[in-house]
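Given next, in structure tokens, is a single chain: the form predicted on its own.
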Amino acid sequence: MKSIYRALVDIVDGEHVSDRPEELYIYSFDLGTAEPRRPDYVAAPRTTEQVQEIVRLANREKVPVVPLGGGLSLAGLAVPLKGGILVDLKRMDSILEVNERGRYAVLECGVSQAQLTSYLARNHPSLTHSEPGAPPTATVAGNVLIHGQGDLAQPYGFNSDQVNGLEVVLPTGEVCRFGSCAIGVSWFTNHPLPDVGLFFGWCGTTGIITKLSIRLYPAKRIRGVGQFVVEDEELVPEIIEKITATQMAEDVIAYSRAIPPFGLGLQHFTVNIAANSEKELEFKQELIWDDALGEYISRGDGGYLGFTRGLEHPQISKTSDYKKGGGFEYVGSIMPIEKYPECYRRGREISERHDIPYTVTGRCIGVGHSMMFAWTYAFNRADPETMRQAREALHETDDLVLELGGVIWKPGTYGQQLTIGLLHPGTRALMRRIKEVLDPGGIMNPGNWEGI
């Protein structure tokens, strides 16, 4: 096995390859409840060519390769379930291009959300991207790969819908480009070439994305958050419908949580509004709070809690403070918005059955075409019993998602197996053939989507 280590050093360099147990330990787990699994090696390449050489080495030696971005999926997607070479991509962190006229950015795969946000604010303040409420070190590419959503999901959909092009190292080591960049022009569009969408949602089992182009959007001078609250969860779907019908909001989120106690049972809305002038802001606020939601206020069914300038991204991670030891994990799902009341009630039941303060959140996607609904469970990392409770609650919630007619978002291995069991036979057979063609050696992130 030392030969693999020496080969990795030859490809990258001795400073960015390790087989030392104390460093492998750091890469053996993520921040969720997944059981730790230690890689045999960690390599941190700087270039696409080095990624290619690592993948070719893995094929020759028949060892797994697991790509790692920020490592913040919480679902164990980058835990090396069968050991092998963990490829830490954080050194590939260059922002290669920002095109102001075409409103797109070309990034290496290790660029973080905070890095892009601060870069745009400093160099291109008229532009912004759809930023998820993830920790700042989460990578842009990682969020795209799991079909993540950001604070522009309401008008523009999933972050994976906002990709103009990709560069990918296939499991056999070849490099492919997709989108307009594939024919040697700029990275401005993913259309209208033949669709070969083989990489989003596959959990890194079909290749390693090394570069991507994402769309940027106008950053208005005033951005802020308005808050609204109702007691009856049955009102949430129609309120979302009324807000989105105005087409005046950037982001619409409904949530309910047990902490703080005075909020127990209430349904809160945060509505992000952006404007270039006070006049525009006043116009948009009037349409939303007066015209769309005024009837709930006058009937006493809802209350407007005010508008705060500046964005506060959803911080689900704050629920990690609910239990001593600071751990949390959530099940995300893509759901029809009309399912919100049942998602809330059933999720709250699961939390209370496992003695976990409940937190549920629904983010509107694509003008109300769906929502990402999340059930969050806190645990104490130092207490195996609370981790067991959280793990059971997560599995029950995976089952609930499918029972309610939703789709599990970024499923861990338990949710993947549930999903595989429901796949249309033709779809499953096609996915199996795709996997066999792209990854004949079966080296890419094995353990994920296993048994397709």
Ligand SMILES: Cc1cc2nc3c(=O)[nH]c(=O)nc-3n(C[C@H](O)[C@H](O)[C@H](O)COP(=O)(O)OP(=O)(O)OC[C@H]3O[C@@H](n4cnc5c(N)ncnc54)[C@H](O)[C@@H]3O)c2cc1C
Contents of the next structure:
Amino acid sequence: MKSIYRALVDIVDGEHVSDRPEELYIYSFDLGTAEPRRPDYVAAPRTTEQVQEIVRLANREKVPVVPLGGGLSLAGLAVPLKGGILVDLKRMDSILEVNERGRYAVLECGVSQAQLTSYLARNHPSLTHSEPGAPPTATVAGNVLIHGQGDLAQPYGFNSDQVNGLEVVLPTGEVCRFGSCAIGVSWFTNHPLPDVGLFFGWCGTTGIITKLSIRLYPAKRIRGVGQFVVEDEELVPEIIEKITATQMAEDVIAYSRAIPPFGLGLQHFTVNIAANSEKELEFKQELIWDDALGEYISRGDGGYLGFTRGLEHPQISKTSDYKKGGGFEYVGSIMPIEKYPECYRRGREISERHDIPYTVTGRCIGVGHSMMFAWTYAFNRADPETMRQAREALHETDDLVLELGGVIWKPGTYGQQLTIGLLHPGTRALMRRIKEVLDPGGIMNPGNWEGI
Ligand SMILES: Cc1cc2nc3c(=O)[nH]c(=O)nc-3n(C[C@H](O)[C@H](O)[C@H](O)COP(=O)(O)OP(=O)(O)OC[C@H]3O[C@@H](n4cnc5c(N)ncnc54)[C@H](O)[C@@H]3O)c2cc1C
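Could the form predicted in complex with the named molecule be shown next, to go alongside the form predicted on its own?
Once more the chain from above appears, this time first in line as the rest of the complex follows.
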């Protein structure tokens, strides 16, 4: 095994390779409940060529390769389940191009959300991207790879729908490009070449994305969040339908949680609005609060809690950690909007049975086309009993998602196996063939989508 270490040092250079237990320990777990597992080596490449060399080495030596962005998926997706070489991509962090007219950015795979946000604010203040509520060190690439959603999800959908092009190192070491960058130098579109999208949702088991192009959008001068609340969860789907019909909001989130206690059982909405002038802001607020929601207010079914100017990034990551000892994990799902009441009631029941204060959140994706509904379970990492309860609640929730007709978002290994069990046989056979062709050595992030 020592020869693998020396080969990695030759590829990357000594400073950015480690097999020291104290450093491997840091890479052995994520923030969620997944069992820790140490990699055998960590390597932090700087170039696509170095990634190619690492993958070729892993094939020769038959050891696993696990790509790591920010490591914040929470579902154990970058925990090296079978050891091997953990490839930390954070040094590949150049912002290669920002095209103001064509509104896109070309990034290396290690660029973080916060890095892109602050770079745009400094150098291209007229542009913004759809930033998830994840902690700021999450990478843009890691997020699109798991079909993440950000604060422009309402008008523009999943972040993975906003990709203009990719550069990928395949599990056998070759480099491929997809989108307009496959035939020229420009990264402005992913269409209309033949469809060979093989990388999103696969948890790095079909290749390592080294560069990507994402769409940018006009950044309005005034941004803020309006808050609305109702008691009856049955009203949530129609309220979302009414808000999204105005097409005036950037992000629409409904949530309910047990803490603080006065919020128990209430359904809150946060509605992000952006405008370039006071006139535009007033117009949008009128359409949402008066025209769409006025009837709920006048009937006494709901209340408008006000509008706060300025929008902190990220928002969601600040809301989830309640237990002393700090730890939480959530099951995410992609669900039809009309399932909100049942998702809320069943999730609350699971939380209460496991003695965990409930937190549920539904983010609207597209114009009401679906929502990302998440059930969050907090635990104290120092207390094994709370971890056991959280794990049980998470598994029950994975089962619930499929029972309610949803799709588990970024499933951990338990949810992956449930999903595989339900896959259409033709789809499953095709996925198996794709995996065998792309990764004949079975080296890429093994343990994920296993037995497809
Ligand atoms: C508090 C909190 C709030 C969150 N809110 C949101 C939210 O609002 N929206 C949202 O979408 N997500 C959210 N998340 C989930 C998650 O943090 C984000 O989706 C995050 O962007 C994932 O990126 P990452 O760099 O951490 O990915 P990682 O966890 O590093 O990687 C995810 C998967 O992709 C693989 N991978 C990573 N990089 C590459 C690459 N370059 N090539 C191939 N495979 C790769 C990894 O092996 C892993 O399987 C939240 C998480 C937390 C903790």
